[in-house]
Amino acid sequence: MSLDNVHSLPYLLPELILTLAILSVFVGDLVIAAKERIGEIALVGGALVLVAVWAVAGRADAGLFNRMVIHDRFASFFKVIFILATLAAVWMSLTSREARRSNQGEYYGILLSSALGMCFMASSANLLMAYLSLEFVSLTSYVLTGILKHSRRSGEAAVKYLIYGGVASGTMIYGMSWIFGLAGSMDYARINAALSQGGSNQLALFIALVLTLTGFGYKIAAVPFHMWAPDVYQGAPIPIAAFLSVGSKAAGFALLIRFFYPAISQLAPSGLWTALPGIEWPQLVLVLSMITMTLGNFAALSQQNLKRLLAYSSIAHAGYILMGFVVLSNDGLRAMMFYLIAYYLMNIGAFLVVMIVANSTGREDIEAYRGLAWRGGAMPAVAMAIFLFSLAGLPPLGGFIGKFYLFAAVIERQFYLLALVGVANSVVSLYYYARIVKAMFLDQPAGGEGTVVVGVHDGSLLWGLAGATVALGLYWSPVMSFVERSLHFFAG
């Protein structure tokens, strides 16, 4: 079912509410004297969008605006993740010392705008729409990274992000132009139909896919497009780094999956996908997956700054998630989507602890965590241990279940070398995660670290995320059922 502009509007209720929330934030910045209230407007707007996503999710699948975007359960799943990541970032920003130093209207308005772009990334069904939405998210991300106008570190990170992003974007759209030339259309369904007939020059098509993969790989911070991540995470305000590490990465995976699966692959009744004959992109991504997780983990070993360490950890996790991408099966896709939920809980939680410690001490290095549990920070220390052990994949936490599904999908398809590399990398990651836990519980404070104070506002989110991380490791079937229902693409 393909709908025209007018009949598409009811399906666009979440995006319309989000747009209204963005306008409310900017107008509120002009008329409200108490600027701290602007964050609350953003929070309420985000919550309404989440309700709207659930309300619209039950509608029948459809192609909207003459198939420029799609409404299906796959898109709704990722919109939930984007809005939850936005709500978490707004909640953290309300008590973040860094965020309070920025213009509140610009900060929250651009943050919500970035979430709006991500929603369109997940539902893009056309190369032009995919490119425009990715660019919109990138531009807002550059501004958010450099929003601390008096911070040299923030400005430098924004410039580096802009340069890397510009190169990746130019390369990607060049690849998309090749695909348009080969298929004669920018619509995903028509591209699939044209390429499935064969006859296209295989070398030209392979080059086009590699160039297009550059843009997607840049968004998920996969090697060799990862170089922006450490500087951007370190330079951006902590809530923004948390938002980019989860929301931006999930948006990149949504775009990647929709293009490389329903757009250029074929689904068999067995639940297995078949790539275009003669185009070996799964093997290429398999190598990228192994290199990404290995480089991310080994680079994290020597990091002293927690934000940079979590940036390299984020790169490594992109490699883990790509394991599910290369096996060409619905089991692999389900494992990826489940892992993104677990990753949301544990990574947002880890950044929240970094923000709590930075708010109290002004420091982000591991030395600031010496004896954290014994100088007023028992709650964040315990929560941080839960998040880090979950990121390492230890039971009985959500990260363990996520990795279990990823490794099961890989082994089922007999990618034994990939599974072996993944296990070895998980062991390596345990070393640098445990180094932080050791500093928090076993090292004695030197005396100058300062006392850490956790307020009710941050504490409520902290225990919510920690409890959810543990609960996901003990009883995950409702979440997996939600993921299974969400793995549905509208082919048109």
Given for the second form:
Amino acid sequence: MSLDNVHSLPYLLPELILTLAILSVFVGDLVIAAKERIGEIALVGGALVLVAVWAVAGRADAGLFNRMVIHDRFASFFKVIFILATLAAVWMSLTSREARRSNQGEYYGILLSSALGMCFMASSANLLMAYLSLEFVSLTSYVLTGILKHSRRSGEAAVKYLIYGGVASGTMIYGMSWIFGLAGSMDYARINAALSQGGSNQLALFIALVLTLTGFGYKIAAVPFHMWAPDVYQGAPIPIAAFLSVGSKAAGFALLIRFFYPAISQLAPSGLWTALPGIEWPQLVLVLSMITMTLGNFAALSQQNLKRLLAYSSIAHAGYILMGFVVLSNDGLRAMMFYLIAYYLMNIGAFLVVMIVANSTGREDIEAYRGLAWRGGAMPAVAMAIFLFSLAGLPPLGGFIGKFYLFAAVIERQFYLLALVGVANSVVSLYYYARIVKAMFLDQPAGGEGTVVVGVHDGSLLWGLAGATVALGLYWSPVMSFVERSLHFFAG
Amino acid sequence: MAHILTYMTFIPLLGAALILCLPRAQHNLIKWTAAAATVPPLLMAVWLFVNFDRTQAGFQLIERAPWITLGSFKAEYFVAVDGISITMVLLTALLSFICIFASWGIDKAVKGYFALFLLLDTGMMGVFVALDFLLFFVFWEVMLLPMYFLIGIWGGPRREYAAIKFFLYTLVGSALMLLAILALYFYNEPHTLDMTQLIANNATYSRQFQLVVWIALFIGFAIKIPAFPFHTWLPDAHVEAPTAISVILAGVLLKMGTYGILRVNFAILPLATADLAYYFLAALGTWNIVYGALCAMAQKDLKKLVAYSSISHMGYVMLGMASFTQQGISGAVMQMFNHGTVTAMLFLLVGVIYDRAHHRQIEGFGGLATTMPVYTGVTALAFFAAMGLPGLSAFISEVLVLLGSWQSAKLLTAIAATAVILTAGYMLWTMQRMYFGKVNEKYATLPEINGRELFTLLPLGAIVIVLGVYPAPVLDLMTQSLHQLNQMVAPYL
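For comparison with the form predicted alone, produce the structure of the form predicted together with the partner chain.
Up next: the whole complex, starting with the chain shown before.
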């Protein structure tokens, strides 16, 4: 069902509320004297958007604005993740030392704008819309990264991010122009119809896909488009790093899945997909996946700065999630979506602890974590251990279940080499996660690290995330059935 | 007593939760709470020992409930015992109780220690009763985390190295195990994680599939045993771990490796077992026996000596399993139980002397028999048991193993039997250097073993003697199930 502009508006309720929230933040910045209230506007706005996403999720699939944007359960699923990531980032920003030193109106306004862009990334079904929404998210991300005016590192990170981003999206749009030339349309459904007849020059098609993949790969921080991640995560304010590592990555995956699955693959009733004739992208992504996780993990081994370490870990996780992408099955897609939820909980949680420690001590290096469990309360250390072990994929934590489904999807399709590389990487990753745990529990404080206090505000989010990480590892039926319901693409 | 296994598994976890709610400074309250949490499982173990149906080969006290059901995917809470796991369940309940008292001297972060210890207890018990493969795997891994912290925080000088080494080694094994579990899951139609179902289908797996999965699982379990060449984590972990944790490590954790091989490799992959057992179990087991004994002989640190003796003694279990005779396999499981009690005594005794002298160098002592006669008496009992002296429990199991394996591998059995001399050699030599000879003036005033320490040692000593004279009560527990297991592999030999 394709709708015209006016009839599309009811479906767009979440985005409209989000836009209103953005405007309220900007206006609030002008009229409210107590600047710390502005974050709260963003928080309320975000919460309303979440309700709106839920309210419109039940509507039938539709192609909005003459199919530039689509409404389906797949898009709603990702919107939930984006808004939750935004809410967590806003919540963290309320106590973040860095965030409070920047201009509140700009900070929250741009943060919410970025979320708006992500929502469109997940729901675009047209190359043009995909490009525009991706660029919108990128531009807002550059500003958010460089928002700390007093910090040279922040500025440097923003410039690096901008340059990498510019090159990647330039390459991508060039690739998209080839696809347009080959398929004669920018609409995913029409591209699929045109390419499935075969007859296109295979080399040209392959080159077009590789070029397009550059932009997507950059968004999910997959090798070889990952170089920006460590610098950006280190330079950006911690809540922004958390937001980018989860929200931006999920948005990249949403775009990636929608393009490579409904647009250029075909679904058989068995739940298995086949790439359109002549398009050999699965092998290419298979190799990328293995290289990404291996490089991410090995590079993380020697990091001293926690944000850099988490950046490399997030690169490795992009590699794990790609495992579900290459197997061309609905099981693989479900595993990816489930993993993103687990990843949301544990990665935001890990960044939250980094922020709590940085707020108290002003430091982000691993030395600042020495004896964290013995300095004041054990709470941040225990929660951090839960997040890190979950990232490493140990049961009974959410990250294990996520990996379990990924490996299951891989083994089911008999990609044994990929599975072996995956588990070997899990073992490697344990080493650097355990290094932090060792510093927190096994080392004694050397003195001078300072005590770390957790307020009620941060503590509530911290325990919420830690509790959810454990709960997800023990009983995940509701989450998995939510994922199963959400794996549903707009059909035409 | 319908849910006895659930109670045995989760009462310690409840205890751990309770301890977390207690005030940090109340050390005694925390310790007694921990002790109280291990008493019900111990009493239930006694009940289990009395009421276990020895005439039945299959699973008993079955409890199953849906855990995760998603379309075709089904994981269950499925626990039960049979003759293979019952002895391990008893051993776990017993050693957990004893080790709480062996940990009484802990004074650093007491709350954390006992909470983690009880969590470990739940993990161990869970591994031995779980029959759903995912549940089994979760329990298997749940045990890892507390162990890492218990070694890493409360251990000796090189504890951090030992803890991470133990952690990484085990994780390599369990990562392979996870892949093997998934492979088995997808190979079966309909897909299943139910071990009993996997066993029932064991004739349908192709040879190539069995061999690959067998090796993946074997590496996972061999690291835990530990079989050569995966054993190097063990001396480090043992030397650095606090006494009670060494006891648990040697007494229970090592058995998970051999238990896993019997439960999974033997029953689910009988064809591959028949093909590979000689090389991977019998030959490697013999090598373990000889190599472990030679290494033990070279040690200067008493605890390291005991650690290597564990490697040597676990070799008998592997050798016995691979014989596919009723004597051999019964001897192997019996040896698992006996090694659990004997090695627990040895580590407790090492702890006693270490608490007093603050070192464990064998050469540093002398004439302890004069100053600590009671301690020396108990040590002599444990040493003789470890040597396999007739009349003590380990003798029975080692003889059964050798009798069984003689029928299938004469040369290896001959080598293994010769190694008994090596064992006697290092044990007696240690005895002589530490306990006899001239009294070392420096340690002439060491206080005699105390009541609490005797309380931890004497029950084990009693079991060692009783089972040495009359092993039938424990042997009867396992006979039927092991016979059935042997029958599964027999057609492929």
